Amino acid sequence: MHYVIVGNSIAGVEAALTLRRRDASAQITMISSESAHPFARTAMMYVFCGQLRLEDTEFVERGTLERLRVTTLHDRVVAVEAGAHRVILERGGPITYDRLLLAVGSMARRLTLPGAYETGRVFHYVTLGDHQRLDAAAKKGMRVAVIGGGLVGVEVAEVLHARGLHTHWLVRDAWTWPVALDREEAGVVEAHVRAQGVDVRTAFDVEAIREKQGSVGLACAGDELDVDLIVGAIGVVPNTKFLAGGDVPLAEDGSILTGDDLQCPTARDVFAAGDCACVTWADGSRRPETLWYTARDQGRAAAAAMLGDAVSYRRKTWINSAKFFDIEYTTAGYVPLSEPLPRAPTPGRWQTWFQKLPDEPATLRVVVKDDRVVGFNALGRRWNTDVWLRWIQERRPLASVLAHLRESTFDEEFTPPFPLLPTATLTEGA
């Protein structure tokens, strides 16, 4: 049996490890055009800041795949011929397979602004190539505009500011990261980032990019901002352009259509996992999950399906965490989106408990449905999400969660407990 895996990030690597663990005699080939060695994209920002080397971000020891008899090819797949069970390489010849896993990840969503790419000054920060191009261009003292109010936007603003560039963080929405933060939480982030010296501008909807003498201008409702570089950070799209019009079915957003077993329904023996796979969410919608741990889980599940197991992939209770400008962000469970991107919660009585600490950029939001805690959103402190997930599973009431809140502190030895203050609010609605 010959298993071919396209992509060597966490989904592809976990699939290869699972396949080898279960099938000692299989032939396994892994193909990647981005990097000869697997590395964590989530850690590239620390390479940009000079805190790590790229090899420090490699999450499997060099030589591991070779010891497990996984053949690795540094090449680009330009087409998949599912009917013939083969992939076409850019430099090498065609490779036939018995089972194929597409774990090709995502790439930056391009700006659609007039004049954006005519200037040669627009960059992105998703892939290793993006990192290398921006790393070569960004020089201390330059003026840079980061367009995009989400997690990638704030992380890029942080690393550029750390390098010594005069950084403007431009957010089209009324506040930053509206898919994860409400207005008050975002206000805490914005105030903290401004205090570090970054120019944060919300409700700044760039209308056009104009090349000027030695710089570029960003126009917004009569205002204009002159900078030397622009970084587009408005999200990601599946890295599947090479599949368009071929045998592998794609959703409208470019993600690879899969069944619950992560196999393509109309392309026999082709599977997908990670940022490029269209999977079912808890609310029934189908779209990619662009998280490290879900890519890991999908890689394992896809490998099990390739081996013939009955697989029905569903993500477990939502968790995520990040850190930017020394602010910890942690979320767990169900935290409905608020305006300006509303998503109506399911029927029931919803309440939100919220507290902001007065002397540090720290908040805690607890979402309650029908008198049971269903979600947490936190800034500024580190929390043990395993404890939060257990409380959600136990259907604990708010009073019990608050009474035992200290038990979920991650680093109690170094951080005082999150205080419960009389300024905390309990409001109706999610």
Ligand SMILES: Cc1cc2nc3c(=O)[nH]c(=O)nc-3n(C[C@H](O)[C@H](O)[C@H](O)COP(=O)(O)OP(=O)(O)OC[C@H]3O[C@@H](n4cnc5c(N)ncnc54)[C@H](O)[C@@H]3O)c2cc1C
Given for the second form:
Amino acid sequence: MHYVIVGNSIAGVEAALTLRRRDASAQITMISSESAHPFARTAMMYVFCGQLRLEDTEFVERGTLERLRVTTLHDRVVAVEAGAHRVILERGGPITYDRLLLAVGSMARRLTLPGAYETGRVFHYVTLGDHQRLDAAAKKGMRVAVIGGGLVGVEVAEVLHARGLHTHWLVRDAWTWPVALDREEAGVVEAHVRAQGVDVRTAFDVEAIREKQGSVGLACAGDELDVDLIVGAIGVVPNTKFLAGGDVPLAEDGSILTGDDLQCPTARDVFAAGDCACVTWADGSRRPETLWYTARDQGRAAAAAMLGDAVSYRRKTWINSAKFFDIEYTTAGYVPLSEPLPRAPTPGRWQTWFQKLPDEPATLRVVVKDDRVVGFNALGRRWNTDVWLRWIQERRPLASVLAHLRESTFDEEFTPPFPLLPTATLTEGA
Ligand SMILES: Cc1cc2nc3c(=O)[nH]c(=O)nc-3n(C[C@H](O)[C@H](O)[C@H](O)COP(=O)(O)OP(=O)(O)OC[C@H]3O[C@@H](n4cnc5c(N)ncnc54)[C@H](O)[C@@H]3O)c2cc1C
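Counterpart to the form predicted alone, namely the form predicted in complex with the named molecule:
Below is the entire complex, every chain and molecule, led by the chain shown above.
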């Protein structure tokens, strides 16, 4: 059996490891255009800051894939002929497969403002190529506008600021990252980022980008900002242009249509996993999950399906962690979207317990549904999500969670307990 995997990031690698673990005699070929050896995209910012070399972010020890007899090709797949069971490469000859996994991830969503790219000053930060281009262009003392209030936006603002660029972080919405933070939480992040010297502008929806002599101007509601560089960080889109018009089925957003077993319904023996796969969410909607650990889980699940297991992929209870400059962010379970994003009404009695510490940028939000804790959102402290997940699974009431909160402190010996203050609020509604 010849398994071909396109993409050598987390979904592709996990699939290859799973296939080899289960099938000692399989022929496994992994093709990647971005880098010859797998690296962690999530750690790219540390390379930009000079804290790590790219080699330090490699999450598979050199030699491991060879030892496991995974053939690796550094090439680009330009077409998939699902009927003929083969992939066409940019440089090498066609490769036939018995089962194919597309784990081709995502690329930056491009700005749609007319003339933006003609300025030659617009960059992104998703792929290694993006990283290298920005790394070469960003010089100390330059002025840069980072457009996009999400996780990649804040990360890019941080690394550019650390390099000594005058950094403007432009957020279209009323506050930063509204898919994850409510107004009060975002206020904590924004105040902290401003205190580091970054110009944070919310409700700044860039309307036009104009070439100027020696710079570029961004306009928003009569306000204008002149910069040397722009980084578009407005999300990602599936990396599937090369599949358009072919026989691999794509959803409207370009993600690869899959069934619950991550197999394409109309292209036999073709599977998809990771950022490029259109999968079913807990609310029944179908779209990609663009997270490192879900890509890992999908890679494993797709490999099991390729081996013939009956697979029904569903994401486990949500967890995520990140950093806004040096503010930790941790979340687990169900935390509803906050205004101004549209929210589907969900039946049941929802309550939100919230507390902000007065002397440090730290908050904790606990979401309660029908008297059971279902989600956590926290800034500023490190929390143990394993404990939170257990509590969610045990359907603990709020009082029990608050009484035992200390047990979920990440470094209990070194971190002072999160104090429960009379300023904490319990409000009705999610
Ligand atoms: C800056 C940044 C920070 C992030 N931080 C976090 C974080 O803190 N936590 C988190 O959960 N997630 C984070 N993410 C998201 C996370 O990195 C992705 O969800 C994850 O990398 C997806 O993995 P993947 O295997 O699906 O694909 P990707 O990592 O996107 O890799 C795709 C692979 O496909 C290959 N490929 C694509 N097209 C072709 C082709 N035609 N031919 C050959 N090869 C091809 C590429 O070479 C690459 O190897 C971050 C993303 C970015 C950009």
